[in-house]
Structure formats: structure tokens, C-alpha cells
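Below, in C-alpha cells: the form predicted alone, a single chain.
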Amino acid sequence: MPHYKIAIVGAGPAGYFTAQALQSAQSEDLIFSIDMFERLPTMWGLVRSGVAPDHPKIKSVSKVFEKIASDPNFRLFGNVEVGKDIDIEEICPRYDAVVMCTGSSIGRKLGIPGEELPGSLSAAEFVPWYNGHPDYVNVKVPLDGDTAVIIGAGNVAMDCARILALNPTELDSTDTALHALAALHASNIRKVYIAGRRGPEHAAFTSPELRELPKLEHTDVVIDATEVHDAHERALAAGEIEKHTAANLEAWRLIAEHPRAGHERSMEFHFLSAPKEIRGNGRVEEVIFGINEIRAGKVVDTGETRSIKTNLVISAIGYHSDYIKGVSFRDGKVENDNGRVLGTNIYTVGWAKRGPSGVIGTNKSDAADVVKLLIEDLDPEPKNGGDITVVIPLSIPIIDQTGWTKINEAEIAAGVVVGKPRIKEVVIPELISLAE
């Protein structure tokens, strides 16, 4: 029976769902051995370093990942970076197919003056900072001012705003990284603005996220009722309102009508606000926004501006993929045709394939579609290119599934003592030590 070897690069949701799709496609006539490569000693990608710590239910998908990894034909190569420790040219000949599931980790730029000032961050830095990603432990997040500005109108922007606007005691029982939790407890920030270039009807927040906001115990959530009314009128004038938009507009109405409790902390939405410039002497001190309006369905700059004094600006306007040696990238993604990287035995799934869109579960259907193409393309005779371990440098401590299980169990055990789901280790040598 044909026994094919597949390499998956990236141990996030896209990688695990690709492995699951391959496992589900097996039959008496088709067997897959799967080798998964991850550059970090820790697995699960955005489930670990992207999902907000106050949303623990979303992280329960990790149980599915562990079941996938328990298959006897699954091998894990953690702490091995493709493009650096081993080249893609060394991987491809040894596998019948290689699936790039490396995500999008670089924040898109605003492209405005002052963006490089200290205190101007991307969500691609801030989110992994509070989630304990080893590469972002030392990010400087200025929390000495009383105001923060988040630029963007999607769920990542919402997460950033919520983490800053919550009373930090609400995060004490979560797996927020300890360094971030300490900084948030010392934070002076009491007002968080979220700014979107278009109107509320165009915002990419999901309605479940919006409906949670009035439930915040220590934070007033503010949006102008007139802004919500005008958005609803514009949506009606444009024709039949889509289900997603209707659900969001109803959520906005409930937020606008929710009585303010007079909390010290607040989260305030400003739409039709386009960032023009970040100003400051050696650090962020002010953001200038252009005021937009919508005419005939189009966003138009009125020429008017408003200013917000702040020491912290976080842009959450999207991501693009980091370059990997030997793989062709275009428009911030792996260059592909529906998941196929033409002229190679390489495929791609997830954000690396389609850009930063959808939720974690979107990767499941994406993986199923690409695996179907992959199987169609397989040669009748599997390759026999030899084992990959012979080209991985001996100096690299490989974190296999047993090692990752030790890390996971050690973090959970440390958390139990203090009433948390886990305490994340954020130093790579310490993580490697836990795996031994």
C-alpha cells in the first residue's frame, strides 16, 4: 500500500488541521507519515500566543491538536527553524509534499509620519508580548500615560483595547504572561480609544465580541448613539443589510444604550477617523486623525482633523508573512494558486496562504480543501528520500512530542499552585530545559 511522507512547517492551527485532514483521508490504500516542524520550543501558534487570555474557551481547541499529535505516524520537530536550521531545499526531496503553515506574524504599517516613534507599536508586537511569546518579552510598552489609542476595526484591535481597559485583577486568573501582568497592574492607562477609518457598519468586529462589551465589570464602553443611528441609515440606504452587518449594528445599538456606570476605566469607539500623523519629541505624544464622512457609499476625507494626546499607539490593521528562505512570497503571502505552490511539491494553508482572515476554525476547511488537491497531485509511487534527521544539525536540541508534553505539563502544574490555567515559560533555554 502507498505510504507517503508529508512535512508540515508550522505548529499552529493551520498545521494541526492539515495533519488532521491527512489523517482523515487515510484508508487501507493510503497511509501518511507526518513530520511537523516548528521554530519555537512551544506549539499551537496563535492559540498560545494570539488568543486573548480572557478568552480561555477558544484555547480548548488545543485538546484536538494533542489528539492529532498522538497518532503513531506523527513526529514533531520543535525548536527547528526551516529556512535557518534546515533549508527548504533539504526538506522537499525527502517528502512527497511539504505544506507551509507558517502564518502571518509581521504587522502591516500605517504608512504615516511618526510611526517609528517609541510608543508606536503594532498589534503583532503587543499581542505576543502579553501572551508570552519568547521573541516579544522585551517589547517596550509605555503604560505611564493615562490614554492609549488603538487603530483598527477588527477583533485583534478589540483584544488589544480590552487588555488595556480591563482592571488587571480580571486577568490574574488567566495565563497572561507574568511580565505583562505585572506591567498592566502598574499601568496608568484609564482611557482607551479605538479608531476606525470607516463607519460602524463596515467594522470587521464579530458580533459575539461586541455583545460581550457591556458585560465588562470595571470598564465603561462608549459609542455615540448618533453614530450608530447614522450607520444603520447608511446600511439601509445601500440595500438589503447582510446578516453579519445587521447583527453588528444591533450590538452597537445595545452598547450605545447601555448606561454608563461612571467607572474609572473606559473604552471609546471613534469611527470615520483616519490616522494622519503621530507626533512627539523622542516618543509618541499625540495622534492626528482626519475626520471622514461617507458620501454615496464612499469614505471621503472632510479636511477636518482631531487630535488625541497619548503615549501609546497600537496599530491593528493586518499582518503579512515573514520571509522564509527558499519560498516565494507575494503580497505578504506564500505565492500560491488555491494552496498549490506551482512548480514544486510545496503547498500552503492558513494565513500564509490566504492572508490574515477568518477565525481559528476557518483553517479546518482551508486545510481540507488543500489536502484534497495535495492527494490528487501525489505520484503513484511514494518518494524514498531518506530521513530528515540526518540533515538537522546535531547542535540543535529537538523538541519532540514527549518534550513538548513535558513543557506543557510543567506550565500547567506551575499554574495550579496559583490558580491559573498555566504559567508560561518565556525564555527559550528554560523551555528546552523543561523538555529534557
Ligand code: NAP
Contents of the next structure:
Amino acid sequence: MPHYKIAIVGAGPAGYFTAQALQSAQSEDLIFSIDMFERLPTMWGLVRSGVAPDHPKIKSVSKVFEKIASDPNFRLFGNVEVGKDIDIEEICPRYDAVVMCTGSSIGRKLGIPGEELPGSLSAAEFVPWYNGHPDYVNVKVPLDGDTAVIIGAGNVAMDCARILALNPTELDSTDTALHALAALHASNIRKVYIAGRRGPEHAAFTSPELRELPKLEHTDVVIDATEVHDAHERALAAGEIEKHTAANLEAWRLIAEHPRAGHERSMEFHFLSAPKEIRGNGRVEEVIFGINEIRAGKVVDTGETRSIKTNLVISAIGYHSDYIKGVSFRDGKVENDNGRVLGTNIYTVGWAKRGPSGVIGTNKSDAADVVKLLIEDLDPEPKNGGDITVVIPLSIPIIDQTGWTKINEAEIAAGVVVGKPRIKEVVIPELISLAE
Ligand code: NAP
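Starting from the form predicted alone, produce the coordinates for the form predicted in complex with the named molecule.
All chains and molecules follow, beginning with the one already shown.
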């Protein structure tokens, strides 16, 4: 019975759903052994370090991941970085196929003057900071001013804005990293602006995220009713309104009509505002926006500007993949043809394949599509290329599934006593010792 060995690089949603698709495709004539590599000692990728802590239900998919990992033909190699601890050239000959599920972890740049000033961050730094990613614990997030500006009109921008605009007591019962929670409790930020460069009708927010805004208990959410009305008129004039846009416009109307409670904390949406420049003397002090308008369906710069005084700007305008030695990247993604890396036995799934779009569940169908191609491409005879363990340097403490289970259980146990789902350990040597 053909028994194929598949390597999956990256233990995030794309990685686990790839493993699941392989497991589901098995039959008496087709068996897969799966080795999953992850550079961190912790698993679940964006489910751990991306999903906002006040959205715990989304994280329940981790139970599915752990079920996938409990299969006897699944091995975990955590704390092993492909491209650094082992090369892709050492992996490829040992497996029938290698699936890169390494996501996109680098924030896209605005490309405007002042972007490098202290206090100008990417969501790719801010989000893993509050979520306890070990590499981002020391990110400097200035919370001494009273105003923050978030650039971008997508769900990541919304997550960043909520985390800054909520009363931090609302995060006390979540798994927000302790260093971030302490900083948010001491934060002076009371007003959070979210700036979109086009109109509300073009925003990438999804309507469930918008509909939850009027329910915030300690934060007023502000959008100008005229802006919503104008967006609706423009959408009507442009022809049939798409379902996603109609749902968003309705959500905007409800936000605009929701009475303001006069909370000291607010989140305020500004549209048709394109970032032009970040100014400041040694730190961010001001963001200059160009005011756009929409003429005949096109976004046009009016030449007018608006300034917002702030010490914290977070750009949430998308991501691209980090480079991995031995893998070819193009346009911020692994260079691929529908998931196949042509001329190799490498495949790719998730954000590394298609760019940073879709929700966690999108990776399930993406993985199923790529696994179908992978199976079509398999040689009739498995490769039998030898075990990978011989090439992993002995100095690296590998976190296997048993070790990861110990980390997971220790974090949950630490959380139970203080009424949180878990307390995340954020120091790599500490994580490694929890696994022992
Ligand atoms: P996104 O949905 O693609 O939104 C990016 C935003 O950045 C857009 O509004 C875009 O505006 C804007 N932008 C791009 N370049 C810009 C520039 N130079 N200046 C100003 N604005 C600029 O990306 P994302 O928010 O990073 O989210 C990534 C994916 O994760 C999305 O599919 C999202 O739905 C998903 N996600 C889901 C959840 C959830 O389900 N709760 C939470 C977080 C993330 P234009 O449209 O004008 O280009």
C-alpha cells in the first residue's frame, strides 16, 4: 500500500487544514505520514497570534487543529525553523511533497515620509505584541498621548482600533498578553481614528465586525451620517449594490443612528482620507491626510489636507510573506501556479499562496484544492528519502506534540486560577522548559 511522506511548513490554519485534507484523502491504497515544522515553540499561527483576544469564539478552531494532530501518522517539529535550522534543500528529497504554509507576516509599507518615526507601527507589529508573540514582546507602543490613528479600512484595522478603544477591563478576562494588558491599563488613549482612503461603501470591513460596534459598552463609535448617506447614494448610482456592500451600508447606518452615550472613549471613522505624511520631531506628532472625493466612480485627490495630532499611528494595509531561504517569492507570496511551485515537489497553501485575504475557514477549501493537485502529481512509488530527524541539529530542542500539549495545558492551567482562557508564556526558553 503506497505510503507517502508529506512535510508541512508552518503550524497555522493553512498548515493544519492541509494536514486535514491529506488525512481525509486517505484510503486503503493511499496513506500519508505528515511531518509539520513550525519555527516557534507554540502552534496555531494566526489563531494564537492574530485573532483578537476579545473574539475568543474564533479561536475554538484550535480544537479541530489538535484533533488533526492526534493522528498517529502526524509528527510535530516545533521550534525548528525551515531556511535556518534546516534547509529546504534538505527537506525536499526526504518527502514526496512539501507544503509551504508560512503565511504573510510582514506589514506592507505606506511609502510616505515619516513612516519610520518612533510611534509609527505596522499592524504586523502591534497585533503580535498584544497577542504575546515572542518576537514582538519588546515592540514600543507609545500610549501616552490621548489619540491614536489607524490607517486602513479592513478587519485588521478594526481589531487594532478596538483593542486601543475598549476599556481595558473588558480585556481582563481574555488571553491578551500580560505585558500588553498592563500597558493598555496605563494607556492615555481615549480617541481612536480609523482612516480609509476610499468611501465607506468600499471598505474591506465585514458586516459582522461592523454590527458589533454599537454594542461596545464603554466606547462611542462615530461616523458622520452624511458620509453614510453619500456612500449609499454613490453605491446606488454605480448600479446594483453587491451583497457585501449592502450589508456594510446597513451596518454603517445603524452605527450612525446609534445614540452616543458620551463615553470618554471613542472610535471615529474618517473616509476619503489618504495618508500623505507623518510628521514629528524624534517621534510621531501628526499625520497629514489628503482629502479625496469620488467623481464619476473614481477616487480623486481634491488637493485639500487634514491633520490629526497623535503620537501613535498604526498602518493596517495588508501583509506580504517573509523570505525563506531556498524558496522563490514573487509579489509578496511564494511563487506558485494554483499552489504548485513549478519544477519542484513544493506546494503552498494559505496567505503564502494567495496573499493576505479571507478568513480562517477560507484556508480549508484552499488546502483541499491544493491537496487535490498534490495527489494528482504523486509518483506511483513513494520516494522513501530517509528520516528528517538526522539533519536537524542536535542543539535544537524540538517541541513535539507531547511537548506542545504540555505548554498548552500549562498556559490554560495558569489562566484558570485568574479567570482567563490562558496566560500566554512569551519567552522562548520558558516555553521550551514548559514542554519538558
Ligand atoms: P484588507 O481586508 O485587505 O484591508 C486592507 C485595507 O488597507 C483596505 O481598506 C485598503 O484600502 C487599505 N489600504 C491598502 N493600501 C493602503 C494605503 N497605501 N493607504 C491607505 N490605505 C490602504 O486587509 P487586512 O485588514 O489586513 O485583513 C486581511 C484579511 O484578514 C482580510 O481578509 C480580513 O477580512 C481577514 N481578517 C478577518 C478578521 C475577522 O474575521 N474578524 C479579523 C482580521 C482579519 P483599499 O481598499 O482602498 O485598497
